[in-house]
Every structure is written in C-alpha cells, then in structure tokens.
Amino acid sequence: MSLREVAHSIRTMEIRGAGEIARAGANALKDFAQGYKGKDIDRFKNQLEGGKKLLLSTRPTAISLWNALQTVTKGAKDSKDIEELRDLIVANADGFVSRSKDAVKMIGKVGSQRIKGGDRILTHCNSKAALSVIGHAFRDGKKIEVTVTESRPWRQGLQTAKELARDGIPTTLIIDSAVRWVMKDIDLVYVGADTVASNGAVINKIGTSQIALIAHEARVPFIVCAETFKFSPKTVHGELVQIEERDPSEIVKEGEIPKSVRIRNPVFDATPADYIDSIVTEVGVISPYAAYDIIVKELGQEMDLEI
C-alpha cells in the first residue's frame, strides 16, 4: 500500500491495535523511502516528514505510531545523500519492526510468570501483548479460563475470543456492563495499552479504566502489557496524552435517535497508576510508577518533540 493507504487504513481501523498501527506506519515509511524516485536530497526529507505528520494525524492517542515513527527518521537530519537516508529509514524500520514483535514474545513470556493453574482471566479489547502472556501460560500447561469483554463499539473482544477459541482456551464473552457482575470468579486481569504516560497512567481502550477500578475494589490484581515503545516522552515534558474521539455513526445509526442529541464517542480512558498492580515490559515487569524510569533508560530524552 502506499502511505496514503496506509494512513486512510489506520483512520478507518482497517489496522487496528497499537502494534500493529506502529509496525505500519514503520512500514510505510520505509516502502515510500524505497520508492523514491527523485534527485533533490532535501526534497526527499521534507516529504519524509509530511508523510510522518500524515501517518501521526491518524491516530493521535497511540504513542506507539509517534515512537515508531520517530525510530525510524532517527539521524535522517544528518543525511547527505539519497542513498545515505534511504538505507537509514530501511536499516531503522527494519529494526523497529523486529525488535517490536520480540517485544510481544518477551512479554508473553515474562507475564505469564504471574498465572498458575486454575486462574481465570479477565481481559479486554484484542491486546496482541496481553494474549502473548495468556497464550504462553497455556502452551506451559496451566489450566486457565479467559472471560472476554465485548469491547465496543468495534467489538474487538470478538476478534480476542475468536483468537482464544482457535488455540483451544476455554473462553467467555461477556458485554462491558457485566464485568462487575463477573469480576467475583475473576483471579486477575491482563489487558494492553495505547500509551503509558511518566506518571504510570496508561492509556487504552475506552472502558479499562471502569475495570480496572472494578478489579480494585475486588482486590483482583490488574496487569498492563506494553512494548516499551509504547511509554510516552511527551508526557515527561509536560504534553497532556489527547484522548481520541471518533464518529458518532460508529454508535448510533442515522435518525435512531433524534439530532439535538449530543453523542460522544471517546476512543480511549485513562487509568490512574494506583489501580495498576504492575506493567509486564519487554525488559521486565515494573510498578507503574517506574514508567518514567523506562521512558529515560529505553526511549531517552534526545528525541525530537516537535511533532
């Protein structure tokens, strides 16, 4: 795809999850650094860099993509020649992409430490990390059950118990309202994350702030699953995490309800690092309030926060 498909692709959730929208935008970047056909060396970086703002403006929420994206143009300033930053933007996504789904793998392995043998596990939306550590739980024998959220309005839970069914976890849907109704017979919760502010707050699909405050008060303990690249250094400097809203025709069809009705359709919830038992990472499992500590050691300070 080109990166307009690519961007118009995330836009309309055709590419879904913080991942997966990371490794494209990674993606992107790098066909279109490849397929540059031009001669004029600062041309070349000033298309770079609208088809980065173009890709950042599809999904402002998701750290993920901002990080990939600046991972990749990383040094591109300091390029003198075409070739020179074309084989950068390669060697940069090619990097990025990998160490991205080693990430999950590492996760999966790390956070299943914490599950034993008849737990059962609530998690919410279709978290490609958090399915990592319930899977390699599973594939090590321990007996577990998985409670799914419906996750709307786009249902990604579907897609999660599809995924659970296939690799023969026993698994249960439920609608969001009932998690409170369900969180007694709950041993803990793993869900992802968008983004994972310095202050340990984490950002992620609309209603796991509702959970999480549930598994609190159950004193179940909750688990946030994140690439490190999923840490904001925005966030250090001060930048509050927007909170993306998205068509209210993903709700309600038109003439269900009458037009002077105000409909809100918030993407996303924050939720405090005081209802977070721990984040499970790539390089170890952490409290939420080390989430600055990782911003600094994996992601530095250096970057460029001007887009």
Ligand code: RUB
Second form
Amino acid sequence: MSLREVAHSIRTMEIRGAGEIARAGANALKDFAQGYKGKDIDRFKNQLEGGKKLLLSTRPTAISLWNALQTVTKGAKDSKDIEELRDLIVANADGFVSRSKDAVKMIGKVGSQRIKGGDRILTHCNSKAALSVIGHAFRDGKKIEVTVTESRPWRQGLQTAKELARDGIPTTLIIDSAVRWVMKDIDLVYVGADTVASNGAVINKIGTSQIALIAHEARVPFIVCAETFKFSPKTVHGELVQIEERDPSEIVKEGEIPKSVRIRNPVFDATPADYIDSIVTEVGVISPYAAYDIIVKELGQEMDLEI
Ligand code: RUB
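Okay, that one was the form predicted on its own. Can I see the form predicted in complex with the named molecule too?
Following is the full complex, with the preceding chain placed first.
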C-alpha cells in the first residue's frame, strides 16, 4: 500500500486501534522512504514531512500515531545524504514496530498476574493490549469468563467477541447501556488506551469513562492496558487531547430522523485518574498519577519545553 492508501485506510477505519494505526503509520513512512527514487535530499525530507502530516490528519486522538512518526523520523533533520536518511527511517521504523509488538506481549504477561481462576472480566471496544492480558491469563490455565460491550457505533465489540470465542474463552456480549446492570457479575475491568495524558487521564473509546464510573461505584478494579507510546508528551506541553467526532451517518441512516435534530458522534472520552486502579505498561504496572514520570523517562526526547 502507498502512504496515501494507508492514510485512507486509517481514516476509514479499515486499519483501527491505537497500536495498529501507529505500526501502520511507521511502516507507511518506511515503505515511502524505501521507494523514494529522487536525488534531492531536501525534497526527500519535505516529502517525508508531508507524508507525516497526511498520516497525522487521519485520526486526531491517538497519540500513538504521533509518537510512532516522531520515532521514525528521529534524527532525519541531520541526515546529509539520501542513502543515510533512507537507512535511518527504515531502522527507526523497524525498531518501533518490533518494540511495540513486544510491548503488547509484555503487557499480557504483567497484566495477567492480577487475574485469578474464576474471575469474570469486562472489556470495552477492541484493544490488542487488553486482549493480550486476557489471552495470557487464559493460556496460563485460569478459568476466566469475559463480558464484551458492543461498542456502538462501529461495534468493535463484535470483533473482540469473535477473537475470544476463536481462542475458546467463554464470552458474553452485551449492549453498552447494560454495563451498570451486569457490573455486579464482574470482578475486573480491562480496557485499552488511545492516549494517556500527563495528569493520568486515559482517553479511550467512547463509553470507557461511564464504565469506569460504574466500576468505581461497584468497587471493581478498572485497569488500563497501555504501551508507553500511548502516553502523550504533548499534554506536558499544555495541549489538550482532541476528541475525534465522526460523521453522523455512522449513527443514523439518511431520513431516519428529522433534519432539524443535531447528531453528535464523539468516538472517544476521557476517564480521570481518580477512577483508574492502575495502568499496565511494558515497563510495569503504574499508578495513573505516575503518567508524567513515564513521559519523562520513556519519551524524554520530546520533552524540551521552549518559550
Ligand atoms: C479503538 C480503541 C481501543 C484503543 C486501544 O478505537 O478505543 O480501545 O485504541 O487499542 P477505534 P489497542 O476502533 O476507533 O480505533 O490496545 O489495540 O492499541
């Protein structure tokens, strides 16, 4: 796929999930660099920058994509010739993709320690990191059951339910508004993240914050699974996370309700740190209040504040 095609696939959600879009973005820049036939280094750099902008314009909320593209182009400014720049982009992209896949596996191992045989787990949307935890616990022989929310309007929960059923994990599907009713039958909640802000707030699929509130009310631990590249250096610089609002046609069909009715389709929300028990990362389980430390330690290269 060309860089343009990858951007289109991310925009239209053929490629989706914060980890997947980050890896797809990194690979798109790598493929572009490998296929670059020009002889002018400045033109090459400009086109890479343009490709980065195009990829970043696809979906605004997941910081994973920005972190991935920053990592892939790290050091590009100082490159003096085309070969050197091409090799740098390829090595950076390969390094990012391989680290990010290892991170998902490590999150599975670390996050599953908390799960005991007989636990009933609830998850929302379709998160590779959360599924890694659940799958790890199951492969360790723990007899678990998983409840999955439908996750309107894209219904990513159906994908999650298919993946769990394929692996032989007992799975129940519920509609999003049933969460409060079924919470009495749940022991642990595991969700993924698109972005973790420096104040520990987690931005994830719309409805996540309601689930966190309900879990809090029922004293059920609410655990977030997030690779360190889901943490946002931009929030340290004072930027607010932009919540993507998608087309109303994803919710109602043309003519289904009067045109005068306004339709909003925000697809992510923010869960404050107070409602989060812990965040499982590839460098260990942390309190949401340690988000700033993770940003400084793991993503430190992006941290220089300029006046
Ligand atoms: C997906 C979503 C997922 C996170 C984490 O939203 O909110 O929970 O991206 O996923 P969308 P992962 O379907 O709109 O992209 O753990 O796979 O990165």
